[in-house]
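Below you'll find only one chain, the form predicted alone, shown as structure tokens.
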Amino acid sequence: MRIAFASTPVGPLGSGVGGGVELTLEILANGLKKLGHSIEIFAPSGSVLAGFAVNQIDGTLQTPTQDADRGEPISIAKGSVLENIWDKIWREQDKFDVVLNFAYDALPMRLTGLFRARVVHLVSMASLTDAMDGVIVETSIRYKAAIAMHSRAQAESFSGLSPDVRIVGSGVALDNYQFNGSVDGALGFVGRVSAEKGVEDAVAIAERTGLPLKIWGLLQDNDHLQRAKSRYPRASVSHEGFVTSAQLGRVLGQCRALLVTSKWVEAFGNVVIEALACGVPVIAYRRGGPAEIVVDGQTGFTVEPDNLTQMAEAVRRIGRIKRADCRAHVTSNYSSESFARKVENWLLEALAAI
């Protein structure tokens, strides 16, 4: 196939600003890549992806979504790279048999049956606004195989949603990855810093375990974080920075364990699975994606959604977890090549469908 990737219009590829959507799309490039297909990226100016020309399109970058009100509108920003982005890939696309959304917009979505290429959309966020909410689930509707998410939970927070949607997991390159089997070291943290990434609850189990925690990732919302240390002053924690994937999983096995303490419903949670293919154990609230991926017991610990006092529990009986059973449960689930396939036959089919 030949394969044109809509990136998200929040921020150039390569800048965090993107979160996990960014390496869902660099998994997926070099992956149907391997298996054959050609694939052409068009995303905001500044974009880098290695391996890959980019099209850096101009524009006045979109306001992330998770940062509306449930009530809010839908808007495009004046002079909108969303636009510019979907312009060019108009007036190129009989270059492509199917084009690839990566943005959580209703833009695209309108666009599905407009073009003469295949459109189709791997959402990469739940519920959010009642406007996105409308516009998803009628496209899933009026557009067979035209939708992909990543989890039962994700799809399971919009009503009525067709049951034609495809769910297709995710996946990490194994390679990039390197397992330590050691348990000590500090707790980790991954994601952007900001509120509905619960931060602070990660800070509050820093402090009650007396162990130190270390956070990767975009430093979105800095007054969040200083509140949280003010909050718990005895917590000893470093921001140590945004890293590429590759840099990621280089440090990461270091860590005891890895927090996932989100206060939203987490659409998957690549975090995790890198996690798991360093043999870090996951402790993870029992909301969104990540509770689909922990294994209770085997590869880490679900509790009570901001339940503080069961996650330190769980961080004092994390030894009890093999870091060997956490690699190998992304091997059996979570590769990239399995990832890559999952897509490919689902782009295959939106084909077939037309």
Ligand code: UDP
Contents of the next structure:
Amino acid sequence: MRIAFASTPVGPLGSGVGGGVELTLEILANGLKKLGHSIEIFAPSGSVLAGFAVNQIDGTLQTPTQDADRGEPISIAKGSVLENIWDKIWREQDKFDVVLNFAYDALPMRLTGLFRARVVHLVSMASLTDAMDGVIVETSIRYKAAIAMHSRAQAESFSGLSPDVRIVGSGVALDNYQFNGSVDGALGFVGRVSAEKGVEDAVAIAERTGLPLKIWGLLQDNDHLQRAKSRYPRASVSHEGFVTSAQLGRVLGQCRALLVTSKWVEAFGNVVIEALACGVPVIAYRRGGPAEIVVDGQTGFTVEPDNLTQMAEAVRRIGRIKRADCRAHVTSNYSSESFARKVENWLLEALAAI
Ligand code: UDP
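So that was the form predicted alone. Now I'd like the form predicted together with ligand UDP, please.
Time for the whole complex; same chain goes first.
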């Protein structure tokens, strides 16, 4: 297949603003290329992706939808990079069999049936606004196999979605994540530092357990972190900054456990499979994708959402988890190769469904 990738319009590839989408796109670009497909990427100016010449598209970045209220309308700024990406792909569409959209936005969904190339969407987040729910649900019903999601929990967050929506999971480049068998390290938190990621609960657990907490991730909301620190003054917390995925793969293994305290329905939670790949057990709230990945009692623990007592208690039992089992779970279920194959199958079905 000749595949165009329409990247997220919230930030350039490599900036971290796109969160898990950035690594998902990278894994799929490499994985589908290895399977013999040709890939061309269209992304906001400033994007960097090793091994690919990215079409650099100028324009105003979109505001990430995770900051929107449920009733908020969908908006496009003047000179938006989203429009410019799709305008360029429209003009070059005869070069492609499939256009794979990574944007959580209405415009690409509304264009689904209007291109000569097949347009499909890998939806990166769960239900957030009524307006986007409407567009996603409607597209799933009107166009067979046009939509894929990462987890069942993500799909279930949309009511009325076509049962035909594909669940493709996610994947990790195993070679980039170093296994570490040591069980004595700090607690870890990986993710954008923002309200929906619930870093304050991880800080609370650091205080309750007396274990240090290391945070890796883009500081999107510094006030949020500062408030958490003043609320739990006895917690030992260090923000290690936003690091490249290569760096993360080298240091993450030092952690005793990864805490996943998300307040929203995490569509998947790439950080979960990245930590497990390093042998780090994961303790997650039973909410969204992470609870589908963690095998309770085998690769970590799942606890009642927002229950700090249960989470602190799970930290105390973490020594029972065999770190080799964590790595093995990812090798068997979430390799980048198996993810690319699932997406390849979905794209072939989408092409056949025209
Ligand atoms: N990440 C990173 N460097 C950091 C912190 C996070 O590269 O310092 C990556 C992390 O490895 C993961 C992504 O950011 O691939 C976050 O994805 P996830 O699905 O967990 O959450 P999202 O941000 O998409 O909600």
